[in-house]
Every structure is written in C-alpha cells, then in structure tokens.
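One chain comes next, on its own, written out as structure tokens in the form predicted alone.
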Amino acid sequence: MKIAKIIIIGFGNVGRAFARTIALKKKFVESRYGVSLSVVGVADSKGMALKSDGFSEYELLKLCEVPRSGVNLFSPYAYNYVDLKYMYDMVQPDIHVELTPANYVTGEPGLTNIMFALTRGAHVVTANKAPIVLKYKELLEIAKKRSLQLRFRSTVMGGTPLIDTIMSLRSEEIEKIEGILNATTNFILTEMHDKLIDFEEALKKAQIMGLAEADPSLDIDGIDAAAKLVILSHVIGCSISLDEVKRESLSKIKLRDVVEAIKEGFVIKYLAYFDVRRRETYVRIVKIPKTDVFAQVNGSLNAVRIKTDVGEILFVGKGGGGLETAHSVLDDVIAIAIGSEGGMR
C-alpha cells in the first residue's frame, strides 16, 4: 500500500479537526483508495512533535487533547522549538498541510512555509488564504516547475466543493461572481433581522458562539470576503489584488436600517461581487428583495452565484467551521495521494 507522509503546520481549531478526521477516516481511506495517510509531524507556534513512522490513530486523538500551543508537551515525540528544515530532514514529508493563521500584510508565516515546502519537493495543501491571495502566481510557478501540486480548496466555502466545480468549467466563460462569503457577518445580519437587535449585540453573540474572533475586523471590515474573491479570481484566470476590492465595513449598519428594509420588503446582506469583464469588485452592504435567493441564506451559511455565458450556477452551504474545513483539506490530501506517484513512499 502506498504511504503518504504528512506534516501539519498550525494546530489550532482546523489543525486539530484535521488530525482528528485523519484518525477517524484512516481505515476508510485505506480501504477505498489504497493509500495510507501517515502524519509524521505536527507543529504549532511553540513546538513540534515528530514520529518518522507516523502517529497512530490513538496518538493523533491524544495529540488533539494537548492545550493550545502545547504540542511541545506531547512526550516523547516533542521539541520545544519549531525548525521546519529539521522537521523535513527527520521525517521527509510528501504532503505539507499549512493551517497557520492568515496575515494579509506579509503572508507570514504561511508564505515562507509553503515556499520552503515546494523547494523541498513536498506537495502543499493550505487552508491559509493569505499566501494564495498575495503570491499565488509565484507559488504556482514554483509548484509547476517541480511537478508538485498546490491545493487550496478549503480557502473558499470550505464546506462546499466550490473551487473544484469552478475549475471543472473548462468551456464556460465566467462573467460574474457574487455571494455571501463570510459566515460571521451573515450570522450578525440574520440576528439583527430575526431578533431586531443592534449590531453590537449581534456581534457579541457571534463572539460568544465562537463564530467571531475577539478582534473581528477581518470579518466585519470585509477583508475575509475580499480575500476569497481574490482567490476565486485566480482560479478563473482573471486575477485581481486585494487592494482592488472596494470594501465597506459592516460596522456602519444600524438597527434602524434593518427595520426600514424590512418595512420595504427587503433584506440587508453583506455581498461580495466581481464583474470579470469590467473588473468591478467590492464587498459592501446591499439591500436585496426578499425574493432573491440570497435573502433566504441565513445564519452561518454561505452562498455564491456564478454567472457564465451559458447560465447561472448557485452554491449554498457551510462556509467553513473546523470539521467542514478539515474534510475539505483531507479531500485535497487524498487527491494528491492517489493522483501523484512522484515523491510518494
């Protein structure tokens, strides 16, 4: 049986969900695809754990129980530092899974980690949007030169096969992309409409539920949704930059705006939009009719409408979440493991 050796860089919610999913799905993947997924290294911000012959399912589940930033406590496999070169020298991974947080200013640490992985001959799967947003062409060029795969299905609507489907539209010309691309802001607006509460109260509820970060600016200022538009623009071959996406902050929305919209028969949504031909793109607050399909997409759901020269395609589903994103990452890992002989052991 082919063995695919995997390292996980970044061990927060998604990293732990991914490790847990591999542990629970390992036998299923082996029986269905004839490949053994072997996690040989895990790293967080404080340390790393390495096992050259791979962690067992039980060990992976126990690893998920260590405290945050506590991989260095996972004795006897732990190190009190992170050294990517040493990790590669010791375990020689086939697939590098990058799950570090996104930094849209520098792209770090994900950008350097991905470049290092590609130069060392490892395929890359990432849920970190920033490197794809900032340096997609450069990363893809390195990967192609080395006959490696760079996969990032989980970066946009992680719970829905959006990117895979768009990539399969080889004969259709995509003219417009629009949608609800951020779960946090959609939840906030849903709460404001359903409960008639103000923005601050809805945001606080999202934070209590774990949908919003303590610093929610990436979501409410439209950066996350804009980043997803940029990634989709790369996928369709009409790249835009993050700076090109005009953004309006959701924080300006008031309860009176919601009430007024309801009285007029409208719903307020936070929409991302990209007109490919005009290169017009934005993330902004939009008042839409109740009959519009986006008006029915509530809570933490996402939706994307793709307009092509043939017709329209609609996707509705979970935008992310630890479990959904983990499965999307795993799908990319499996695709690499069963489709590429180069470098597999």
The other form holds:
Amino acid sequence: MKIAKIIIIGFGNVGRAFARTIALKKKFVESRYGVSLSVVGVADSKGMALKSDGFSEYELLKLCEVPRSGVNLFSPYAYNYVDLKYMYDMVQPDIHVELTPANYVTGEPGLTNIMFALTRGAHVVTANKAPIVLKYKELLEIAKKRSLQLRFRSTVMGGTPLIDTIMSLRSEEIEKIEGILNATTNFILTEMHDKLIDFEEALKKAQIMGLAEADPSLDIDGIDAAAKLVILSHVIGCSISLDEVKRESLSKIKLRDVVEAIKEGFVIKYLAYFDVRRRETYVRIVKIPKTDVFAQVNGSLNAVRIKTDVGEILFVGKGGGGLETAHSVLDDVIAIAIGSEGGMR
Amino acid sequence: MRPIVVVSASKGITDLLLDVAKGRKEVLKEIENRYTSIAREIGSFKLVKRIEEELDKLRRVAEGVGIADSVLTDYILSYGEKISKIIMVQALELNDIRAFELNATDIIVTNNTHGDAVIDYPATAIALEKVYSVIKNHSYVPVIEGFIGRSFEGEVTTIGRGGSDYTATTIASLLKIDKVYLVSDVDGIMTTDPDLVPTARLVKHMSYVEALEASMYGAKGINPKAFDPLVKIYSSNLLIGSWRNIGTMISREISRDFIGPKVIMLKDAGDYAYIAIVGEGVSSAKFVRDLLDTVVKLGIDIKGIQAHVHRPSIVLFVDKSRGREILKILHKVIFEGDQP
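Can you return the structure of this protein in the form predicted together with the partner chain rather than the form predicted alone?
Let us now look at the entire complex, which starts with that chain.
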C-alpha cells in the first residue's frame, strides 16, 4: 500500500482534532483509497515528536492528551526544541500540514515553514490563512515549479467544500461574492438578537464557549473575514490584497441598534462583500430584511452567496470548529495522497 | 474484549459546580483544591499540568459570567466529568493499562434540553461505531465522560443527575455489550435503607421493571432514564456494586424463582408517610391478602393502600411518626422470614 508521510506543524485545537481524526479514520482511508496515512512528526511552539515509521493510532490519540505546548513531553519520541531541518532530515515527509496561528502582518511562522516545505519537496496543506493571504502568488509559483501541491481548503468555511466548488466553476465568470464568513461575530450577533444582550456580554459568551480567541480583534475587527475574501479572490484569479478590503469593526454595534432593527423588521449581520468587476470590497455591518437568506444563518453557521454570469449559488455550513476544520484538512491530505490534481488556477 | 469506562465527577463536585454557575465563585477554590490534591497524589507532572489547564479554563468561564444561563451551566458542569476522565486515564496508565480519552461531546449526541437532555440514539450510534471500529481489535481502554453530551447545535449538554448510568447503558446497548457495571461506594441495591434498618440485605436479582419502579419511588442509585436504551435497543445486564463486591444484577427478565418483593422503602408524602414494597408479583391478590393479614395480625394502623395489577408495587400509607417502626417490622416479616 502507498504510504503518505505527514508532519503536523502547530498542535493546538485544530492540530489535535486532526491527529484524532487521522487516528479514527486511518483504516477507513486505507480501505477506501488504498493509501496509508502515516504521521511521522508533530511540532508545537516548544518542541517536537518524531517517529520515522509513523505514530500508531493509539500514539496519535495519546498525543492529543499532552498539555498545551507539551509535545516535548511525549516521550520517548520528544525533543525539547523545534528544528524543521532536522525534522525533514529525520522523517522525510511527503505532506506538510501547517496549522500554526495566523499573523497577518508578517505571515510568520507559517510563511517560512511553508517555503521551507516546498523547497524541500513536500506538498503543503495549510489551515493557517496568513501565508495564503500575503504571499499566494509566490508560494504557488514555487509549488508549481516543483510540481507540488499547495492546498488550503479549510481556510474558508472549513466545514463546507466551498473552495473546491469555486475552483471547479471553470467556465463561469464570478461577479460577486458575499457572505457571513466569520463564525464568532455571527454568533455574537445571534446572541444579541435572540437574548437582547449587549455586545460585550455576547462577546464574553463567545469567548467562554471557545469560539472567540482571548484577543478577539481578528474576528470583531473583520480581519478574519477580510482574509477569507482575499483567499477567495486568489482562488477566482482576481487577487486583491488585505488592505484593499474596507473594514468596519463590529465592536461599535449597540444593543439599541439591534432592537431598532428588529422593530423595523430587519436583522443586523456582519457581511463580507467582494464585487469582482468593480473591485469593490468590504466587511461591514448591514441591516438586511428578515426574509433574506442570510437572516436565517445564525449562531456559528457561515454562508456564502456567489453570483456568476450564469446564476447564483448559496453555501451554508459550519464555519470553523476543530472537528470540521480537521476534516477539511484531511480531505486535502487525502487528495494529495491519492495523487489527484491540485486544480489551482 | 476490553471494557469501556464511563466516569462521573468526583463526589460532590457537580453540586459545587452548580454553585459556581449560580454565581458563587468562591467555591472554585474548593474545586481546585480537591482536584489538585488528587493530581498530586497520583503524582504525574503531565496530569497536574492538564488539570491546571482545565481549571484555568473553568476559572475563566466562571469569572466571565454573572449568573449562567442553561447553556453555560451545562458547559460549567461538564468540567467535573472532563477532569475525572483525565485523572482516570492517567491512573490506568500508571497501572500499565493502555487507556485513552474519548470525548463525550464527540460521541453522545442529544437534543437541546439543557440540564435534562435526551440522547439521540441513531446519531450517537454513528459516532460510536466510528470510534469502536478503530479500537475493538486493540487492547486500549477508552475512557469517556458520563453525564455530558453535545446538541445538534454543537453546545455541551447534560443529561440529568445520575446521568452517567444513562451514558453507560446507551453505549452498551448501541454496541450490544452484555454487561454494564455501575460501580459506586455501595455493594449493590439493598432491600431497604440500611441507615433505617441495619438488617437490610443485598438484593441479588431484579428485573428492569422492578428497578425502574423502585427508582420512581425514590430508590437511590439508579437513574430511571438509564433503562430507556435497555428497553428500546438492547437488553444488557446491569451489575451494581462497589470495587469490593458486585451485589446486584438487574436483567430484562428474572426467573420465576425470583418473583416476589425486592425492596421496601419509606418516604414522607405530605401529612403521611408511605411504605412502598416493590417486586414483580406484589400487586397480585395473594400477596396483597398475605400482606394485609400480617398488617392485621400485628395491629398496624394503615391510612390507605395503593396497588395496581400492572405495576410491580404496593404502597401502604401510614402515620408519619410510626413510619420507621412499621418499616422495620415489615422488613423483618418480608425479608428476614419472621412469622407474624
């Protein structure tokens, strides 16, 4: 059986969900696709664990039980430092899975990691959006030159095959993309509408439920949604930069605004918008009629409406979530492992 | 085949967590103390760190909310079982048993009735099958939280007090596992409350209907919901007891030899007390007649009787002040072979 050697860089929620999913679906993937997924290395910010003939399912499950930044406790396979070069020399991975957190200023550490992976001849799957947002063209070029794949399906609407579907629309011209692209802010707005609580309280709840990060500015200032628009723009071959997306922060929304909107029969949503022809793009607070489809998309659900020269397509589904994202990442990994074409434009 | 372990929260923790959800943040300290002392006792650095991490999260949640709503309350309550699970896995590993954590929130799917949710069997079966196909041929012991689940909306739910039994019977019935051990600090179901009647003894066999009837009259130890999957899906045997002794077996049916009274219970009900005798056959004409003969012979004053032929119980209403004394006498006659 064909073996695909995988390394996982970044071992937080998504990393663990991914390791767990591989452990639970290894047999299934083997019998359905004839490929054996072998995780040979895992790294977090403080250390790494390597096993060149692959961690067993049990070891993968146990890896998920180490404390945060505790991969270096996973004896006897652990190292107290992270050295990608050493890692590549030791385990020679086929697929590099990048799950480090996004930094939209520098793109690091994801950018350097992905560059390194491509120059060492490994295919790349990333759930970290920043490198794709900032350096898509450069990365794709290196990948193409070396006949490697760079996949990032989980970066936008992790729980749905949005990016794959858009890539498959080969003859249609995409005119407009709009949607609810951030789960945290949509959850906050839903709570405000349903329970008539203020923004701060709803945000607190989102943080408690583990939706929002301790520093929620990426979500509520619209950076995350804008980054997703940028990625979609790359995918449709009409790239925009992060700075081009005009952003309005959701933090200025007041309970008063929500109550007023409800009285008038409206719903407030935080929408991301990209008019491809006019190159007009923004993330902002909008009042939409209760009858609009987006008004029905609540909680941590996401939705995207794509207008092409032929018609409209609507996607509704789970946005992030560890398990959903992990499956999207795994889909990309399997696609590479069974050798299906990248389909990048 | 290796067992599947379902854990509850440590004794008293769920009540403390409920206090936290009600806004009494000062009890957090007590929860922390209890868990850290367990972690230290087990003495694993990894475990201490993991528990600290979970307690940190709990603290953040507790400090972030005023009075929690039902969704947040369930979320807060889930920490009791979650930490138990982490401890149990570590304890097993230190005894050379290869164990791993399963997340109830990945497997037990429920409706969204927070605080008293009902498990969705088909959805849970799908999640369970997936995990089970991986582990069934290995010697790893999965440890999963009882009491908690996840709604279709993705929120943490709880399935009612004593819900760990319900989790265990659901998993057993969906996987067609024949034996479910419910382990606590008592040796099994007793014929009556041993604090009231020191001569109470263990009940060896009971049927589902008897145990269900007893739990409806307030018998300690079993959650009535636990029988639902056993009746609807697959009838595993329930074995109830402690680490020392598994004293009681509850199965779908009991042989004819075991027909008859199983437990006798005393409860206050308004102005009166009632004494419920539970067991298949106790609402039959013959048993009722014999019981009443005894009552008459002993000169017991009763205020009323309740028995339905389709229910395995008979209830005597008595004067509140004489309840314990009558309970003792009837226990002697029914379970200790005393002739009236």
